[in-house]
Each structure stands twice: as C-alpha cells, then as structure tokens.
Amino acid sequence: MSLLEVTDLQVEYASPRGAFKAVDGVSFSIERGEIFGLAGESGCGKSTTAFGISRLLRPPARLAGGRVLFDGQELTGMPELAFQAFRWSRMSVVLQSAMNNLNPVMRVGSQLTDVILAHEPGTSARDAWSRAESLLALVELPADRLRSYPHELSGGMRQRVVIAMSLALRPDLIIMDEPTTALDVVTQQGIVRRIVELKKELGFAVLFITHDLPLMLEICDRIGIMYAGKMAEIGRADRLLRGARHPYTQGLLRAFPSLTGPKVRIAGIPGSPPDLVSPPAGCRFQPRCAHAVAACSAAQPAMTAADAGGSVACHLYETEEAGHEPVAASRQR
C-alpha cells in the first residue's frame, strides 16, 4: 500500500465569472521514502493541489470531490480536530515565503516548542526545548538561533526554521511548497541538499513543489506533471529526462538551458494556459500543441500506463489506431 493515495481530487474556486476547477480529477500516489514532484507553469494547479490533500484551502475554494488515503487511512471524511493532530503528526506542510509562515513577535525558540507542546501536552517546557535545540541542529542551524526573532534571520535561516518545524513530530510525508523560492543559489542548494540527506536519515516522503524543473530531476524520484489543473504526465525522473511522453513536457524540458551539454536554442510554449472558467474541448493543451490530431479537440484523454511505470494523458499514446507516428518516435529524427 502507497503512504498517500490521491485518487480523482477536485478542488472548486468560486468567481464572478463562475465556479470552476483549478484542480480536475488528478491522481497519483506518493510511496514511503519518496520524493515525488509536481511541475508545471504558474496557475496549473500544483500548490492548490497541495493544500487540498493538507485541507488548508480557504474560501472560496473548496474540494469538489476526489479521495486521499493516507496509509489506509481516509482523510477527506476525517473530522476537522482529528485532522489538526494528524496534520502535524503524520503530514506536515512546509509552504513557500518562509517570513509569513513564522510569528514576528515570538522567538524561534516560543514557536518551536508551541508545536511539540501543542501535540504532546505531556512534555515538560524543559525536553520541548531540548528537542527544540535538536531540530535546528538538523537543519544546520546554531542553538542560541533559538532566541531569535524571525527578522534577526536571513532568508535561508527562516526557511530551515520552518523545515524543522515540520520535522518537530517526526511525520512520515512532508509537502513542500516552493520552499527554495526567493534565496540564491548557493541558500538553495545547502537547502535542498540537507533535506534530502534529512529524508535518508529520518525517512519521511516529500512531496515536492517547485518551478524548477532541472532542480526536480536531479531529487526527485517521480515528477507529476501538471497543465491547466489536470496530470498530464507521470514518470520516473530519469525517464522523463531521457524521453519525455507528452508534448507539454517535453516543451518544458527544451525551456531550460542545459549547463554541460551542447549549445542549442530555448524554445518556449507558444501561447498561454488556458481560461479554466471556460476551458477548450478535448486535451487543454490542444490548442499550445505541434501534435494535435483531431481526437485532441474532441475528447479529454485519460491518464493511461505507460513504460518504466509511468503514465501519460495523451491521445497520441491511447490506441495503434490513431493513424499517427507516437510523439516520442518524431522527437528522433
């Protein structure tokens, strides 16, 4: 059995215009000890996601539909106290701007140990703080940090901070939501580094958010792709590295530039995401889409199994009898 489960999650937004879905029908699954990833431009849908397997969403966005198992467990139906116990202790959120995440008038130390005695009352304010002392230095960080205030920080010390808020209950899947987002690269990578050497010693899953699809590739496990609220394609990181099924994804991989292989020219998507109040027939990616056939326009592709484990909602994959080379077979030549 999966640690997590996300089978069909749909989660609604209301609006002037009218209610539609920012997140329709994804699925997928997380296994213990994973890295799995979600990519995808501004808007697809990534973080929404997140936040409605977290049951952080806010008004007025509200899950629509879909079930999310955690070890067996159903969390959609749980009740709401359940869930705030379950949330720290086996699921744990780390969400991007760390500064906004952390109280401006209470020190590192009051808000480390508000969690461990929030959750476990039984503990003395003596070991919470102890624990308090062996959570930063997890995360690389001094304990007289300890008697910070955030803004004594720098922006990679807060967001270490808030990582090892997560960590505080020890939980078995951590969401990570941008949490490198607005810190150099050298801040970057001594942060994605150390949770990654975290995630081997402790041995939490993470589901990883971020832009940064060449960063993704190099930790994560599997990678999620995501396009105007629904999957578009799941794989292995070195599968779709090495030959990416959907046309959106391999759009994405040719955005990057590579820094050892050859020169070649950065090709963007033409065109933009579409209007999710009003989105096109058929595959939403149709109309960005060199490889559109006429099957695109008039039916949703379904996620179908694909090599090495993956899956990919396209038609060009679906049947033989499409009358069409596969996508992957074009990129060759």
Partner chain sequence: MKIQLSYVIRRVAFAIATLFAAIVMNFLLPRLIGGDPAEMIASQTALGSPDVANALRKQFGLDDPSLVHQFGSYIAQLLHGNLGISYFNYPVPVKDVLWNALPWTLGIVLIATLLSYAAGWFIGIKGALKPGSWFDHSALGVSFFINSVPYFWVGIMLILIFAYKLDWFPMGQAIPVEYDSLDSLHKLGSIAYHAVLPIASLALASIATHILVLRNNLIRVLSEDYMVLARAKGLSARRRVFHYGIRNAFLPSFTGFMLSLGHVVGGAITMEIVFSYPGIGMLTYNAILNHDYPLIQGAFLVIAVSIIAVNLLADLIYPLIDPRVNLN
Second form
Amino acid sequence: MSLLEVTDLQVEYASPRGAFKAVDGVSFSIERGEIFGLAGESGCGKSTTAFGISRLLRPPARLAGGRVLFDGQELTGMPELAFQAFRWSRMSVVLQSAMNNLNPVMRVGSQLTDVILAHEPGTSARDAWSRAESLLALVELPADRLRSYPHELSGGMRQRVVIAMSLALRPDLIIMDEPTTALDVVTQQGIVRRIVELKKELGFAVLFITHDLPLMLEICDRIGIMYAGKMAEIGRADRLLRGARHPYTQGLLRAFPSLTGPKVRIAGIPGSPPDLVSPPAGCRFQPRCAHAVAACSAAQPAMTAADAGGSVACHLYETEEAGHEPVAASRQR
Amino acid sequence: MKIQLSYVIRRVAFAIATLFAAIVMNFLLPRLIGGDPAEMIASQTALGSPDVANALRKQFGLDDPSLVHQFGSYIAQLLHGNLGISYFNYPVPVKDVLWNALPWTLGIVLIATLLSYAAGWFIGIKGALKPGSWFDHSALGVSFFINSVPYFWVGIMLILIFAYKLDWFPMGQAIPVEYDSLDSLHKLGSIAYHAVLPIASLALASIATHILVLRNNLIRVLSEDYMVLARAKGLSARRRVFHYGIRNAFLPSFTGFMLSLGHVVGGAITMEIVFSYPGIGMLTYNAILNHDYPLIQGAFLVIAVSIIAVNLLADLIYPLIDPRVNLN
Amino acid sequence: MKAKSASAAGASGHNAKQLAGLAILAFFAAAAFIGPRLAPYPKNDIDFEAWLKPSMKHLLGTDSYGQDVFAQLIYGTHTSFLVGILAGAITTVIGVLVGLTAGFYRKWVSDALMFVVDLLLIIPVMALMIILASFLPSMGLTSIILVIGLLSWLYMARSIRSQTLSERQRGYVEAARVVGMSNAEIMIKEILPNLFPIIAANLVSVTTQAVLAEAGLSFLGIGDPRSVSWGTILALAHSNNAIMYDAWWWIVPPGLAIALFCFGFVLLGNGTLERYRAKRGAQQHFS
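Can I get the form predicted together with the partner chain as well, since the one above is the form predicted alone?
Expanding to the full complex; the earlier chain stays at the top.
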C-alpha cells in the first residue's frame, strides 16, 4: 500500500472571469521513504495540488473533487478537527522559502515549541524547549538561535527553521513547496543536501515541488510533470532524464542546459500555457506541441501506463505499443 | 544596550529639535502677521490705552528692536514658566488660564479616546475574524458613514436626540448652575453627568477610523503566509488569532494610538464649542477670535509640548513591543 | 463579498460601486453648477417667516432668518464641492510629489523631507488652520482652499513614501536604470503608475477630509461670511439655537449632504481599487 494515494484531485478557483480548475483530475502516489517530485511551469497547479492535499486551500480556491488516501486512511472526508490533529503529526508542510513563514514578532523557539505543545498538550515547557533545541541541531543550527526573532536570521536560516518545524512530530510525509527557490545557490545546496540526509536518517517521504528541474532530477526518486492543471507524465527520475515521453517534458528538459550531456541548444517551449478559464479542447498542450496530430485537438489524452512504472498522458502513445518512442528521435536533432 | 542608548539619544534629540521648531514658530507667528500686535490689541479693546499698549509691548519684548534679543527674552520667560498675561482675561496669567481649562479637556478627551480605541479595536477584530458577516457589514457601513460626517455634527445630533428630545442629559457646559452649592460627591456626579454626551460624541466621531484600520490590518495579517503555517501546524484558533494575528495587526495601530493621545489636549476644538465645554479647545478658539496672542501662544505651546512628549514616549516604547524595529 | 462584486465587474469595465459613486458625485456636481439656477428662491432670500416646518413650499422648512433651507443647501453645494475637489487636488499633488521624492531619493533628501513632515505632524492642523484663516486679511473661497490644501498632505506624503520605498526595490526599477532611464523618468513612468492604488485610496480620504475641514472651519465662523456652505448652514443653525426650536430640518440635511457627498467619493475610490486589484490580482492569484 502506498503512503499517499491521490486520485482525480480537483481544485477549483473562483476568479473575476469565472471559475476554473487549477488542478483538474490529478492522480499520483508516493511510497514510504520516497522523494516524489512535482514539476511544471508556475501556474501549472503544482502548489495548488499540495495545498489541496494538506487542506490548506484558501478562498477563492476550494477542493472540488477527488480522493486522498494516506496510509490507507481517507483524508478527504476526515472531519476538520481530526484532520488538524492528523496534519503535522503524520504529514507536515514546508511552505515556499520566498514567503514570510515565520511570525515576525515571536521568537523562533516559541514557534517551534507551540507546534509540539499544540499536538502533545501534556508536554512540559522545558521538554518542549529541549526538543526544539534538538530540532535545530537536525538542521545544523546552533541552539541559541531559539532566542532569535525571524528578522535576525538569514533567509537560509529561516528556511532551516521551517524545515526543523516540519520535523517536530516526526511525520511520515513532508510536503515541500519550493523550499529553496528564493535562496542563493550555495545556501540551496546546503539545505537540499541536509534534507536528503535527514530523509535517509529518519525515513520520511517527501513531496517535493519545484520548477527547478535539474535539482529535481538530482534528488527525486520519481517525478510527476504537470501542465495546465493536469498531470502530463510520471516516471522515474533516471528514466525521465534518459528519455522523457511527453513532448512537454521533453521541452522542459531541453530548456535547461545539461552539465554532463552533449551540448544542446537551450530552447524553451514556444507559446505560453493556456487560459484555464477557457482551456483549449483536447490536449491542453496541443497548441504548443510540435507533434500534435488530429486526435490531440479532439479529445483529452488519458493517463496510460508506460514501461518502468511510468505513465504518460499523450495521444502519441495511446495508439502505439508501450516501449515504442515515436517522439524520442526528434530529441537528437 | 549600547545600541539602545544611541536610539534613545536620537529620539530625544528629535523631540528637542521639534520642540525648538515649535517654539520658534510660536514666537514668529504673531510677528509675521504684520503690524504691532500690542497696538492692535490695545486699540481693539476696551483696554485700549497707551499704558496697556506699552505694557503689552514690554510683555512681548517688542520694545527691543532686535528679533534675536526678542527671541532670547521669550525663551528666558518660558524657562521661568512665564507664558505672559492673557489680555482678554487681564490680568490673569496665561499659565493660570490654561491650567484651569486643562483638566476639563483632559478628562473628556482622554476618556473618549481610550473608549473609542477600545471599542473600535474590538469591533474591528470581530469584523475581521468573520469578514462579510452581517456584523462586519454593518460595522463597515456605520464606520464609512461616521467617517463622512463632520465631528461636530455628531455632537449636535446627540444633543438633539439625547438632550433635547429625550432630555436624558444636559445640552452643554461642564457643570450645573448650582454647582457651588453641591457637596463634593454630587459635584463629581454632576461633572460625570455633564461629561457623558461630550465623551460619547467624541468617542463615536473617532471610532470609525479605529474600526477600519484594525479590521484592515487584521485581514491583511490573517492572509499572511505565517498564518497559513500556523493553521497547518494545528495551533488552536485562539492561539492563532491572538498570538499570530492580533499582535501583528495591532502594531501598526500603536503609533496612531499614541498620536491620538498626543492630540488629546488640542484635538477637540469643535466638539468643545458644540457643548460649550470650558476646555483648551474652547479657550484656544476664543483666544484666536479675541486676538489674545499670549493665550494663543500659550495654548499652542501646551498642545505642542504634549504632542511631542507623547510622541517621544511612543518612540521609546515601540521597540519594546515590536522586535523588528531596528535600534541602529 | 468583494469577490462577488468584482466578478460581476470584470467584463463590463466598471463595477457597481464605481457607478454608484459616480452617480452620487454627478448629482452633487449638477447641484453645484446647475442647481443655483433651478433653486426655488434666490440666495440668502430672507422673505419668509422664520422657523417654518418642511412643507411643499419649503421642502426643508426655513431657518431663523426666514431663509429657505433647501435653497441654501443647494447654494452651499457649490462651495463644498469646489473646496473638496480643489483642496483635495492640491493635497494630492503635494503629497505625491513629496512622498515620491522622499521615497525615491535616499539619504539626506529623504531625511530632510521626512523631518519636515514629522515636524508638521505634531502641529494640531485644525488649530493652525484657524489661526491662518483668522490672520489672513480676507478669507475668501480661495484662501480656504489653499489653507486646507497646503496643510493636509502630511499623511498622504508618508504613505506614498513608504509605498515608493517598497516599489524601488522591485526589479523593474533596476531594469529601467539599466536601460538608461533618468531618475525623473523612472519616478514618473515606472513607479508612479504602480502607486495608483495607494494614490486613489488617499485621494478619496483627502477629498473627504477637505470637505469636512471646510465644514469645520465654516462652523467655527472662519471663512467668507458672504458665501454659503454646508458648514456655514450648520454653524448658523448651532449659533441660533436650532435645537431649542426643534428645527431638525435645519440641522440634519446639511450633515447628511456632507455624508452622502463623502460617501460618493468612498464608493468611487473603493470601486476603483477593487477593479484595479481584480485586474492585477487575477494572474498572480494561483501561481
């Protein structure tokens, strides 16, 4: 049984121009101890998916459908109070590093202890404090930082505090939404390295969301690529790197220079993501797709299983036999 | 500690600089108007005689041709606590005239200010926690309305309804005619009775701003990222609202609150006139109408000093309640 | 509630609040400029019996001088309208200029300007207005407008400055500099448009404040004694003990006129802001 199983997740936004689905039928699963990456351009719905799973959506966004199973337990129907107790103790979140995730007028220490005290009310203040100290040690921060206010810390240190916070109750899954995006490369490297080490030590699984594809390929076991509110492709990281199936994934990979591979022209994908209030008929990527065929504008492609545990939602693969790669050739142009 | 000391020194220096500027302005104002104020006063009033004019000229230091010398003697007078003689209340010193009016103003305006902040914040918080509810909507509507009417009109309307129509409260003044014949308990009671409508008017007239400011601050704070994280962490609604929400929403209001306290002394001119209330505002107004320069200057000085003092206090308190204030 | 009204607005370009605000202001503009010609009786006409209750002949009764209150109210609209618009405009121009300059140039320009602002902030503006107004040789409409306009920009300058401070951190300012735009160009072409929402919000409040300040000054008997404004009507009502005569028709209408007029600005301002946010916010919302 997977740790997390998301089936047909739908998140709807009310906008001035009418409602639209920012997440439209997304399904994937995460195994224990696995780092699952979710990638895509900004606005593709990857963060919204995370907020939908953790039930942190704020109006005008709302969960419009789908099912989330955690360790066999149904999350979507769970009463709010029960969910509040569940969240963080088994599934915590690390929000975007670019955000003000810490209360500016409270010391770091109280913000770490209050999560412990909220979930384990019997804990003494001293115990909570010493646990907070060891949490800081986990993210390689000195214990005296507990007495600091957030503005006295650097961006990297603040994000380490947020990660420490997410570990407070030893969850099975941590949802990390762009945890290092706003940080400089060196700081980012340090934090990502620490996350991977901690994962090995503590054995939690991670839903890692970023638009930084190279970083994702480096640390994730499996990756889901989202486009315009839908899942385009899911596959093992090494498999994606060797040969992505979906034309969008291929485009994304081409948009980044490879450090080790042969020199390729850095080419973005022409065009821009569709307007979700009135999305194009058929495949949502079809207007930008170089390989579009007649079927693409007629019907939405369904997610179909491919080799090595991957799956892809693309008409090019529905008619072909699994394993055959009609598009792959064009990559070597 | 070192840093804090330099911060304190800078704030005190600013307060002194503003005080000096206020004194200079106060000194120059009657002189900039042109003409000889002493002549003007003496000729305008029944006191008009060369003697009075000369006395007044001496009092202003106008017999000295040098403006610098005049300013010097003005400062010297101030340092001795001498604000001059009010010519309209001749020969009562300005200091005494102000001193008599001060308690009245302090009483009603201070109470009204505290009341209106307390009630305004309460209503603002209640509205922000349930934006769009009927409570929030009506609080907003009433606030916008109150913000759109003149202060004094609120007072007049309250008099019309509660003093004239319902006859619950007196229509004005601070004390009844028979005040002197009352024992001290009844004296106090009658003062309170007379103060109800002025306080209610002042509080009502200023409450709208406090409601709107705190409501908007709190709504903004509630949408901050750290509030999402606080909810995700499973903190109780109580802790989220008080420790994460209200505390952050309150901070920007604190300066405004202190500023209002500073304006307590001079901030109720029209309301005091509506209620014929014998405070500093009424006094200033009459002094201006009567061209009672020493009294105008004196009133202005008192008002400026109180504002500067409270501002300084606010500057010194703020770093204690907001850790983000950079003391460098 | 905001999302709803905004969604109704999106397509049509204006929203209900803006239209309602515009309608109210248009109504007062008509009353101010056409009204005097349609007013039932000449200005300051004292040909009637005093203290008449509202009737068909005198919609809002008469005052202690035997003037028709409704007619006076119409004449008063002109003064209040002009003061609100013109003093509000002066305040806005100074507030934006000072705030933008103080926010854009760091160091001593900013420090000096803000010192002046902080200094002026400690002065009780109402009292200063009274003093200036009472010392100025003649107090016409122009002086009132100038006194109010020149003394009300402080808070606006502060809020514009702090917004400018945060805008100049954004990438587009740096980009404009790289392209070789001058400081003045960056301020006017790049930053100013981004200040629009904050300027609109301030414009509403300074205009409202100007109308209220005029009413206050008139109430204190400062101003052109020959002119009629909503404030002078209230001042006369108060000094002639209208309350004692139960003449609510002399007290309530001017106050409500001021309230409705200011409310028009509030609606227009809020509506404009909502539309602005809906337009800008839509893209940023779900990234």
